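Here we start with a single chain on its own, the form predicted alone, put down as structure tokens.
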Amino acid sequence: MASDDLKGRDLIVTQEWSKEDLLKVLELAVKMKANRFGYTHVLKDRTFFMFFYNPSVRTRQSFECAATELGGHAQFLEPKSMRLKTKTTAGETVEDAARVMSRYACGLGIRILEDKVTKYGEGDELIREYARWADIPVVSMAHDKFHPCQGLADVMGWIEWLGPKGKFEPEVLKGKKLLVVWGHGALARSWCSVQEAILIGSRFGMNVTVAAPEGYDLDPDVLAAARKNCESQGASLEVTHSQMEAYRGAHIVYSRNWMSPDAYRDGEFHKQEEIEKAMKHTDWICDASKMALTDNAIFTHPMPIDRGHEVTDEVASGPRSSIYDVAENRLHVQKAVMALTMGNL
């Protein structure tokens, strides 16, 4: 049977799981990657609901493949195909929907990002409301604050790249410098992936540097939690506006665009304004000259990449790019999460 520690657990942010629990997921994911089709009994005849407020490429593909390879089925759901109560329309409440879903499926994944909320944190509140009423595990498939499956895939990939070939040694990350650097771009992205990277990287003893232009601060509560993580590991967290200095000595470079704290005003997401503001910072791009300042760093990104803005093609498709390995690892960590929280091993 699945671990008593994780059976039935929700995964909304990795920060709410112990490091031992995260390692349990990663170690199983490594085994599943090595023996990809050896776990087809784990979700046999079971259904995992995927509730998409926002579309995706990797998220839907990886979760559907994960459910299939575990012997189950992933069912795609969208709010527009369901009669749900909103601020402006009548319909079924979260309580009723979550309770009914719990009678049908073995787990529920929810994806809700920037343009489907009216203020930062609203997506997090919605997922937690589903988790409150559901009797099945609720997994964030990315929301406006966090992206736990991406964080796990990131860490798995970084360990594979920086550790010895053929061995999975998580301690290799301890003391390494993780640079999370803002990149200009035309997508006005949420904070979820970068905040998750900062949190989980700091849990593994990495020295974290966050570099961004003035006016692009992340959630202060998340930064405070990451700083506390670093302190407990004997590591450090630095926030700077000097990108060139930030690159020096980095072992992992995570260049990604994110919105400013002013993106939500008066109950509205000002996407076009955010894009226009971001596109003025053309010098904030990860390129070969900046990577040359690092300690032979690997480049990482959760994708989709805004090439030519967040990073150059030369770096994104270069020999030190981990992007496709990290993308593949989404499949394996999600299989491990599903197996441990809702399946039979």
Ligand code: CP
The other form holds:
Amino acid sequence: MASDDLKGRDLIVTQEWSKEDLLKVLELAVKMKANRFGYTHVLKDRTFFMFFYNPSVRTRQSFECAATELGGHAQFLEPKSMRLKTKTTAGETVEDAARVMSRYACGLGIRILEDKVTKYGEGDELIREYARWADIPVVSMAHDKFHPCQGLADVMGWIEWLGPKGKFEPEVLKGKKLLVVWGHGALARSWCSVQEAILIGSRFGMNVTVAAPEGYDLDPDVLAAARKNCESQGASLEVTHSQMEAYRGAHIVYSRNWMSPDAYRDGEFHKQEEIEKAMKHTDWICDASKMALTDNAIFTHPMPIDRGHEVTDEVASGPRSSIYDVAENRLHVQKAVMALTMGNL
Ligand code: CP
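With the form predicted alone in hand, show me what the form predicted together with this ligand looks like.
Shown next: the complete complex, the earlier chain at its head.
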């Protein structure tokens, strides 16, 4: 059946899509998971551009597989293979690059975060600039603010884990407690995955608790949006520095390192300083004793995991870990997004 109402849409953050649209993606992803090679007509002979400023395992590989399984092809691009204008060098404008890319491809994915931006929000601005000029859908493949494909894969995995076996019932998330807890680590990660999880979890009626040491606040605008999402669902958003209390009663534990708001200063990313500061908080690690405080919670993480810092091996590889299911779901949700926004179903 043709589904045209998402045709041409950009996906920069799930918050900009209606709940109905998100459900449409998830329902198609579930069908595609059950019939993995039954959609080879959807992007037949079409090319999806993947423009990576930063490295990736899951995102690059899952998008490549997604394009192949839809009958098309994903092409890898990186800034060093183009002559783009930057703050310090002459080159091609985003307008020209985006307009030309639109003549070739059916969609454009972009990843830009961490050390490839000089201030928080710069990656978001760049993606929106591409979206402004491109005539094809632009999809964030993780940028400094959001990671929409990860958020969709997260909720798909959580629904599968917490709902009845063999049925897909998104309502199962309503009223469940999602704990997003900071973990120490040596990666100084951007806020994209955790902010996306907080936004999409709150859209699905979850009670969200964000726990972090002092000095690790997330974007206040994102938290305000999540609070509104919660209120509209009769749910709550809590922000705390008390991790032990935060674990109590959780149904999902999402332990992840993120950089502090001081990471970008004076037009620079202070990565080493962030790592040294984070590594002092050795007590901020998800382990079995903390998981024992929860309501038999599942463990979730977008990966790659900084094992031994963010979470112990025992929890990450334990019987309540959803990590590989969520990672697999990246493929299915991305196929669904590509099919609905740029394909022929
Ligand atoms: N979760 C995620 O985006 O993984 P990669 O950085 O490996 O793509």
